[in-house]
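First comes one chain, alone, set out as structure tokens in the form predicted alone.
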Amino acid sequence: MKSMNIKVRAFVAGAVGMIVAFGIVELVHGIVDTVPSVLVAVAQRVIEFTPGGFATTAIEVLGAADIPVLITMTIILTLALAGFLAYLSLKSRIAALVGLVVLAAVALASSFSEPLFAPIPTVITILGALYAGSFVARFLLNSSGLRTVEPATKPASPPASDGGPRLAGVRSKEAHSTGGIAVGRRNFLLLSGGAAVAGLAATGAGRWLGSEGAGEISSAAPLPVGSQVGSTASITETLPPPLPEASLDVTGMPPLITPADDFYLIDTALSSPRINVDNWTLKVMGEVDNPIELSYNDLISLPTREADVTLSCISNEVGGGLVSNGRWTGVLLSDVLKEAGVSPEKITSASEQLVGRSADGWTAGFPTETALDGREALVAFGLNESELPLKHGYPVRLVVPGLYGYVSATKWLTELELTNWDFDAYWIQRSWAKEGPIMTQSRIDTVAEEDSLTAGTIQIGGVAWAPHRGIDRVEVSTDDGETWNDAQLAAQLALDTWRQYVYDWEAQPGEHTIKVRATDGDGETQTEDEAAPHPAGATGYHTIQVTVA
């Protein structure tokens, strides 16, 4: 019982030595932006060393809960990595202090990988982070009478207990320690959880200032056009305001346009990058003829346009949230690639993959031949009429319609490198599809799985989506597909666009199977096989059990 005893306040000590640790560091990467956050730069590396088979299983498995899980099992291992060696220091000091070393080591390579770091300033808050979480550690092993502390010369012996009073809280030491006085184990929890309380303050702390900073490029933002940079640009070709006729007035229809806030949100990047607009270049490399480096005044110097289009993430389930329509603002692709000499007939063999590379690394490919062929893809700062959000890749990021965004939708862009088919981008590695045309795609908004109805006329909506096809038409079964029936279309918003739809449903008392199926400008109806997201993108019909009263 007491050897436990000994494990679980060593174990304690170590565990909140590093909560302390953590809080300062973080709380320091509030205040300093350039100063990585250790737990997400950790995270960040976990992530891209995974091995693809094994990443791709874990999204499948968990879904959206891949992210949180994996915080929460670094924290974990770390804490207990922290118990472990102030366990391990009753030991062997030099044991522990090895493997403190060692934990330094993996916070500054971890740190050293992040984007646009201050070396210095990171290197000094990492090792005062640690230097203190140990000291917090070292105070609490002494003060929980477990360190013994070798005086230079014997000490007499205590006289004889007079039996007087003791001081409250405190005990005598053990007999084999003589590393001052022992606090009792209430007066231990008091001091061990009074730490961590600082520690997870300034965790908390630091995270709202970081917010707060990344709040400064949010989506209420101007566009940065016009003499707002100090430069001559302006949108040259602008878009009028949605037809009325290309929204339908029904409960549950989610709106044309997705609101900058509740736009989907699919990240590899656990923080986003807070880049200097100032500093920011992109370059455009690779096979070319003409290499070249634009400066954010450079490329919206350029003619640029508004585009709506949707987006869709590889990931989403058949009537899934993962796909959003937004309004972009930005530079024709085709435009900054001409600039560097590219043409159509131009690309050979060595140009036919143009791959955008993150500020983080991240990496996506698809067919040079794509960003030529006459569709709006765009290097786009903008996004419904304001500036590019922070999360959704400020200062400038990708946007090809037709294709999913793990193939093309590079955030916080700064490369275009031209390059061959046998390159492999971040995903690709992973055992994701080469290709990623979106499939197309129906779902079901304004009714719910197991939603109880009441007989009478009931409307069934919601979207079809298949960019730079359009939509054609959408049916609508509710006898689980023995038969179909038209549902009213609104006006196409653009090809590149989701298109919305609305069937009136006589509903009859009984239970229901709903079903929804859409067909393409190019005359294919989407397919019932039914298919998970791994590899290639889901399929199949959305479909809901609903009861009839």
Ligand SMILES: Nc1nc2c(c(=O)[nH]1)N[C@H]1C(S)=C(S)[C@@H](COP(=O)(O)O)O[C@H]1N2
Given for the second form:
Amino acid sequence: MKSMNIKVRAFVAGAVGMIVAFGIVELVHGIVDTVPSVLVAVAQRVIEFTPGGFATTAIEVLGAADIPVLITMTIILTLALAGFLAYLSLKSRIAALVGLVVLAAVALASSFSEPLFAPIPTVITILGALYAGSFVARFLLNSSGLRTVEPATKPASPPASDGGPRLAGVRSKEAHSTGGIAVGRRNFLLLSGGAAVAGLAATGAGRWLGSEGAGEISSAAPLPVGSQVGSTASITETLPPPLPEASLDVTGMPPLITPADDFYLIDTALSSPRINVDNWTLKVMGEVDNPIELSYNDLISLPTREADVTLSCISNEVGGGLVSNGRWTGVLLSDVLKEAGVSPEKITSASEQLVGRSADGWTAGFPTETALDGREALVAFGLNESELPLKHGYPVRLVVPGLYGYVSATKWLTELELTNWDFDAYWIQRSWAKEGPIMTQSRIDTVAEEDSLTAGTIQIGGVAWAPHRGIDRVEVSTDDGETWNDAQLAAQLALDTWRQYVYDWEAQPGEHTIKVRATDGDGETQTEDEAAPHPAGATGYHTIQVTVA
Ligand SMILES: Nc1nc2c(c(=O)[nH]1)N[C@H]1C(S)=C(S)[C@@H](COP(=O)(O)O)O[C@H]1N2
Ligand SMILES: [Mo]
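Swap state to the form predicted together with the ligand from the form predicted alone:
Whole complex next, starting from this chain.
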């Protein structure tokens, strides 16, 4: 059996030490909410510090996969770095120590930017984990005889043939009187593997414990409204179930109201802030007469209502899935602002922007006017008659009809600030358009390019949306836009929601290019000009090519 190269052994020892360190932090994080996951924290800082263009591309390209990809990259880089440091420690303890201090500094700084962290437990955990990790790495190095063998005690061994120093301990076990328990490759691998498994098990246990806790925090429980002891809350306005006429019975049509589990998901949070509703407050501050801080009970004591609102992400491609329709429960944003003394007449240039800020420091801003113009902008705490799911902003978020999520729909909401227009919120700083009205769009849902179609009646259907303007007309073309046919429309559920359409196409065999276009309630037909999502939202007609047999 050939000995393992020194470099490889040192590298493995360092990486294994890091796995152990990660395991310790993850385990503590799973038990203690206020000690952040250092992995998530570091990856989160990477997201925040990457230039907008890159972050944006990553989000567009990777979509929901951005989280696992980023975490995996962070893990690989950190393990590689730790391996290198272990190797470096063979040549210069000082250099390795400096590297370790830098690692500790990065871990601490990243964790300190996480929402809801507690400084002292976090410092103890991170330093403890790094100490334990380097102890394990050192033990593994010692077990290889790498760190303890003095040149004088080296047994006579053939000169290294690969240019590097040969591993002394591998062939001669008696040589290490200085404390190293020299082991062969098999035992080294066993020891390393054991330590790595322990680290991974700790990580798994931490993840499991953490997810248990998250389950308790938001289990999509029924809304607490009206059932809170000592609360005056009651739903003052509930909506009747959607009329049957609002839904078309066509195979492949998305449900009129998107189930919470299927609601599209976009945010920069690698792990959702876990907020205890008993400690949660909403501050209304900035240029207001009467700054206030509402508890959850204060909030739900205001008149509550339901509203059907379609939410869309500006990153949605034409024909894409980053759009969903929810039945939201909440308090009118205008009612919350009124509590702070805000009224339309008092808006000045100093207070013309309303900025929502989240527990994780994310921001979104839109014209204050929009909150007061009569639309059902909500400080929402419910989705589809249940509490907001953790990922969709539990306990409280904003929903503003007609605006893309990036300028309006702050999840895990903790602050509303009235300020001037100069303030640039999160995605504006990263080069997206300052204002984000949702573009009129339509999508073909019931027919896809890969479907095998046969001649006869084919139902081309889907959804069209222009939140707060409504949809007046949808047309379908089956000849690449030469001629257009009016689609049948379902009843409009609300001005702020999408609308289903269907066109019964008498299909002939051959190749066909199908297009759809919608006209909003103002009589404006969506533009044919194709634009990418960046910077102001995708435009163009959803187009598919089909073959009919
Ligand atoms: N705190 C926070 N809120 C946020 C975001 C975010 O990154 N952080 N993303 C916004 C964006 S870009 C969109 S499109 C919507 C998406 O809401 P959803 O995930 O509930 O569909 O949330 C908005 N609210
Ligand atoms: Mo978005």
